[in-house]
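In the block that follows, a single chain appears as structure tokens, in the form predicted on its own.
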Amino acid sequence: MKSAADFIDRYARYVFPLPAVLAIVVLIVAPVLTNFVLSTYDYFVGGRPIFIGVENYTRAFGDARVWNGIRNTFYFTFTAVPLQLLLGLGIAVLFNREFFGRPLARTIILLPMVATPVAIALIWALMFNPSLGVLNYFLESLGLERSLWVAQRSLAIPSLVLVDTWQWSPMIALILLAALQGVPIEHYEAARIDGASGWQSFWHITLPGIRSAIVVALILRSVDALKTFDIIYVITEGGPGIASETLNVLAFKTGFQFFHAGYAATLLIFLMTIVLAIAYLLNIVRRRT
């Protein structure tokens, strides 16, 4: 026991980080390496894997469906995230002020974020139903025409963006609200004495004060939105046709419906590369803020 304690004391800087390093290796490094190796094989589940090198990558570069998936992934992400940022910022500014019922309002606004994504997707799928959905009932009540929502190619991704925005805008609001409460109130008082308007105070005090938090929220939501799978698959399964089929959904279909594990691994390498590239660029922006 004494020798073991002496060993730990002597090599504490290696022993204590070891569990975290092992967890990273087992949960992250090993699966990524396995996926990369699998992408170099022509392997259908139940068959014999055949080494083909980079042929899966060559095929993916020439596959119009892959490019459609990449385009839909960017369309969904870069539509949803800015919208969520604007709504989240507005909610944070509102909840940073004192008003009656603020604690209850804060609790209610966070409910979409803590709900199960699949359950949310099932509820929204019912709401989007062209015949029985409550959304078309509201449109008719306002004297507007009924909509096909996710059954219409041009509206499929915007409808999914609506769901994602409803669910995740509260998370951005929570991050920005915490940052807002760290902005010194003295700055606003000094600006008010100098005759600054509310908009000028917001532009010159509020935004600079929470700039780092905004970038962090963008990084978290962008990375997560690029990998979104649950609400897209449950609501549309990538349809109608392939109108809302993101790269993540295409990889799932390739691996678990068509059982082409090698090609599915290649698509996931593509997705991982895109996520890492965007996360890297956003981190550069964060360091410069």
Contents of the next structure:
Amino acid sequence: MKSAADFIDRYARYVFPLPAVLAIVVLIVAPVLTNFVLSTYDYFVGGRPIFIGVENYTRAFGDARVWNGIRNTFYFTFTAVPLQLLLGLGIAVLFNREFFGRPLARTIILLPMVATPVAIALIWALMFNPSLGVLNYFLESLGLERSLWVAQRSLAIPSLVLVDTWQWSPMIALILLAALQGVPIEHYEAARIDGASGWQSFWHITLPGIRSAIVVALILRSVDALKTFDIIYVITEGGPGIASETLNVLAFKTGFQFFHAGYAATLLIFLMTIVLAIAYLLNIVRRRT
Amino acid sequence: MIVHPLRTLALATLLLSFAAATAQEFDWERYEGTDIRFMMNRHPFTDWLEPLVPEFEALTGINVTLEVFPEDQFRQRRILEVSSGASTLDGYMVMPGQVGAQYLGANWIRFIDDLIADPSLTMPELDVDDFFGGALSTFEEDGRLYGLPLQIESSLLFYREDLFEQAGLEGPPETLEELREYAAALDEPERAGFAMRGRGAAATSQIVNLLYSFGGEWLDADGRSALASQESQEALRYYADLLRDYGPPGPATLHWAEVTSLYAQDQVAMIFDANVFRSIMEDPAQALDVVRENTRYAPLPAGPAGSVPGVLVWGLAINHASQNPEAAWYFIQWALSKENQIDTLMAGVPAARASAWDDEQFQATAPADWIDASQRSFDMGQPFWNPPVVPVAEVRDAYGLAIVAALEGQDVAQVLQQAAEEMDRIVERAGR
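So the form predicted on its own is up there; where is the form predicted in complex with the partner chain?
What follows is the whole complex; the chain from before opens it.
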């Protein structure tokens, strides 16, 4: 036993991180490598895998449906995330002030975030229904025209953005609120003494004070939004047609419905590249701030 | 009739000696002690079957293991086992309309004609012809059988008798042309005239009824896509016009759940969807009173090629690698016997035997027009509600895109041409 203890003592710097390294290898490195290998095969599940080299990649580059998926992924992400940032910032600033019932309001605003995505997606799907849904009922009682919501090509992604925004703005608010509370109150007092307006102190004190938190929130949300699956699949299945089919939804269909495991793996490599690239870019921005 | 005991005895002795002289007679206990394993989908039929398995074991002395999984998992496990050639799996539940082409192509299913032909292996009261024509034909390949059906479903026209009366319409529409006229007469701003599925791939299982009734097919004689044919174009044009003119808003999002709830909530006067959804229309928690009280059922109205509904059939088949095909066949015969099929039907599963549907006890439990319309559909049914190719889901997806495009008003001939080309590419890709 003594020798084992000696061994651990001597190599503690290797032994202690070992479980973490193992977990990373088993849960992240191995699947990514397997996925990469799979992407070089033509593998129709149930049949025999055939090695085809880069053929899946050349096919994907010429596949209009893949480009449609990439376009929709970007459209969804870059509409949803800025909207959520704006709303989240607003909520954070509001909640940074003292008002009656603040603790309760803060809890309530977090509810969309903690609800199960599939469950809320099912509820939203019901609300979007053009004939029976409650959203059209509201529109009508306000004297507005009924909308087709997700049933109309041009409105499908904006409607999904609405759901995503409803669900995830609170998370941005939460991150920014923590940052806001770290901005020294003295700065505001000094600004007030110097005669700065509310806008001026927001622009010159609040924003710079939470800039790095904003970038962190942007990274987390963008990465998450790029690979959004549950709400899109449950509400529209990528439809009407392929109007809201993101790369992730297309990869799911390709792999688990059409059984082309190799091609699905290729699409996921595309998605992973996009996610990594955007995370990298945002990280550069973060380091500069 | 008075039966003379002595004469009966003499006759029985004669028959017995005759049977013994020619062939061994059917004996339930012949495979006593054999172990068999069946893989089952977590389906109402399985729920019905599981508690009865000890009855079979007591009758035959065969030990049965049922492995039951939820549908997605069931399909994945089944394909793993059959493709590996594992010989410990003796039989499984199967939907030929879904995987028939794939399983037959890979020789994963054992044909059962030799078993049926052998009177020592098949119970005398099996009566294969008692299964609905549409159900049995699903398991036919070049005149040979590869399994027996356990349940059959088809789609029906659900319509509101009270609205028909108000509009001065008589009885259900008999032809698709009449259906269009009826839909026009019933269509109101607050209530659509007609609805059926429109959500891409999910709609194909319903629109196939129109495809067949217009004389269309999935494949042409050369095995290439027939979706661009004249008949297929007419079917899709009819469908798209019907839903665009008299359907609810946003037809391209309609799945069965939307179709049935619109109807149950009095938002549409007629729908066409699976007959099993009668349960929704009879449930006070889901359907308005006016719907529950006035719903009637009719078979698919006839098109230029007649009324040709697609039928959805589940059944039992024997694994190609099974070491105990006879014992597995015993289990299938017993599970699908006449008495058990009545029992199945009474448990709420649409059994595949006509005699079960004729049972008086059952007839008292369901509306006569629903039973009648269902039975007629089962007899007329065409088994391929899915394309008879290996990559079923991908082809449905391609056809689904054409359906959505047609609902959005795009040119039908053009979108079907694209779908047909895509379908050929898909089939070719999966087959290499």
